[in-house]
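Read the single chain below, which is given as structure tokens and is the form predicted alone.
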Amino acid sequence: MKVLVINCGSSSLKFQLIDSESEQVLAKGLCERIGIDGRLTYSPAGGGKHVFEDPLPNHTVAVDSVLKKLTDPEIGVIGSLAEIGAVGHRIVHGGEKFAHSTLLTEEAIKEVEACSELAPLHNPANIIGIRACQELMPGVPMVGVFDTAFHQTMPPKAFLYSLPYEYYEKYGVRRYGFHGTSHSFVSKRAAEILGKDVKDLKIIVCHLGNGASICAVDGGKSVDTSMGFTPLEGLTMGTRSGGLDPAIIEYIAEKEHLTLPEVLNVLNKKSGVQGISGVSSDFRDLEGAAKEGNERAQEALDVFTYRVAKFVGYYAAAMNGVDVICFTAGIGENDIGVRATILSYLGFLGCKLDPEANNIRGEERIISTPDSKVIAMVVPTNEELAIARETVAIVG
């Protein structure tokens, strides 16, 4: 079966056209711009990189422009539309209703729009997405996949906030947590190179990226995770704080003279590493100047990979031990020398860090030495095969 990926966003669109038997990626691509003028950058299995600069009013034409790149008689992949046996979409947020991946039908789609007010920013978008692809493909079975599915086996003690129970059970204010699905690719794939069964282990998956989080993964199950409520709390990130007191918002309110929004756009687009350097939110600019001598981005790259150790710390903790540490992302997969630092922390669990084999970039690794008592790994994610897993699965 092909299965059509779709990650929308407010004025984006990422797709991969999968080959669910080979897992072969067909074509992938990117729709930036949306309803502003449009650009459609389009890459075919060995064909190359193809960009257009197309209008792109809407998500509808967007889908459309992708489907017929796929069906192009000189760069498709594909002989017509018949040939994608399913699409699956990335959806970020399926609230308490959606513990696994599921067809969207209209009873479905109704209670993603339900969650909309938990992700007002990606929600909404997701279903657009959804309804183009409907619109152009009619009769196609098209799944869900949440970022939040996997870490619904949360017990209580970890996603309950230490706040007036009615708050839960009105509103929903719970620790659902986020990158679900790159948490659940990482620790099952990192079983699969051990040769082990995945319920065997316990496992710390770090997602190290402009937005970071962690995961305490027991028996294959989400048990706890750093995002909470919302995909601010936890980790220090690139433009995000991270956890921090909540009174330092009305304080900051006060003295700066800002609302609440304001206050919160400051804390997720103007914090986290970029906040305290001042230089910027990507590690390589940050590193590059820690070495010229800027002391904030030092400080920067230091709070980072600290609140990361901290973390790793209380899953292990939490999980009363810890077998396997796995790096993934952008920041996990291709800093060496973040992983380096971080892993400096953990001599207390017996990890030892193999220099030497931690000298590489996106590849899959153990980078612990042989006598290490826990395993230090990198496994890079691959959310978009993830979702084409979990289409296949439910559409057969």
Second form
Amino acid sequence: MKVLVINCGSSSLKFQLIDSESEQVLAKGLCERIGIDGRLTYSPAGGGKHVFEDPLPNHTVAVDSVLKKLTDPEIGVIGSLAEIGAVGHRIVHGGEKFAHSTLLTEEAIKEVEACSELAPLHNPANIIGIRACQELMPGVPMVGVFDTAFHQTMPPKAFLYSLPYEYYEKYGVRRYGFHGTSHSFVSKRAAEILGKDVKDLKIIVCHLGNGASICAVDGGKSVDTSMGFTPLEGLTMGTRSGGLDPAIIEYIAEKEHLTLPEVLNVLNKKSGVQGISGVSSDFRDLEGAAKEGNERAQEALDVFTYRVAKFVGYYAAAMNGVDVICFTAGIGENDIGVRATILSYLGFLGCKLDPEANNIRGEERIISTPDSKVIAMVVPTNEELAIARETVAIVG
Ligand code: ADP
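Go ahead and give the structure of the form predicted in complex with adenosine-5'-diphosphate (ADP), now that the form predicted alone is out.
Entire complex below, previous chain first.
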């Protein structure tokens, strides 16, 4: 079956057409600046990257343009839309309602809409993408795959905040966690690579990208994760602060004469390694600057790696042990120095880095020594493939 995977944001739409039998990507691309002017980048598997500056006034036009490229006689990869057997939609927030991927019936879409309050920046955009596909591909089954679903196995001791309980009951204020599709994919793949059953392993997945989170996966289930009510909690990220003393919010608001939404904007967009360094949110820039003697760039890297190592420590305690530590996403897959620094804190767990093996980017590899008590490995994530697999599993 050919599955169209859609990841819809407020002004962008990423897509991949995946053949579920061979698991090959037939074509992929990105619509940007939807509702502003519009740019569509389209890359068919045969090679080449085509950029179109056609206007994209709304998401329906964007999806229509994508479908036209996929079926184009010259650069298309399918003869007709009838070849698309199902659509898999990435949905950011499934609240407590969705512990698994789901067939997007009208009732399910209403439930997703009800979760919008918890993710006002993301879920409405996801729903617009669903509606656009419904309009243009009537009758094609659609599946919603949620960033939060994998973490619904967290026990109350991991998901409750120490706040008045009624906030949880009345407003759903609890930890949900995100990047679940990636944490699930990577932990399963790590077990496969090691030739073991995921049920027999305690795995810590470090998803280190521009957004970053860590997950404790015990026996294949998420038991704790570093992002919380929103993706702002936890690790230091590209531009997000991660965890901080909440009293700082009022203090900064007063000092800088900012409103609460303005302070939150600072925490989301002007903090993290970008905020500390004043250089960049991109680790390649930070490392370049640190090498040239920029102390704040080095401090940003130090804060980032130290916090990741601390979270690995928390989760080793949470699971009463750890067998495997996985690195994934842009930084985890590519940044040799960051991996080495994080693992330099973890000798106490019996984790020994093999510097030779660590000298790789973007490939599956065990990077600990053969006598290391804890296995460290790089496992590239593939959220689109994970969404396509989930979609096929549900559509059948
Ligand atoms: P997201 O999906 O959250 O936007 P990614 O997983 O794509 O993030 O990761 C993007 C980040 O990965 C970049 O900001 C950059 O810091 C980092 N990155 C990518 N390639 C490299 C590299 N070769 N070395 C170090 N860091 C890299």
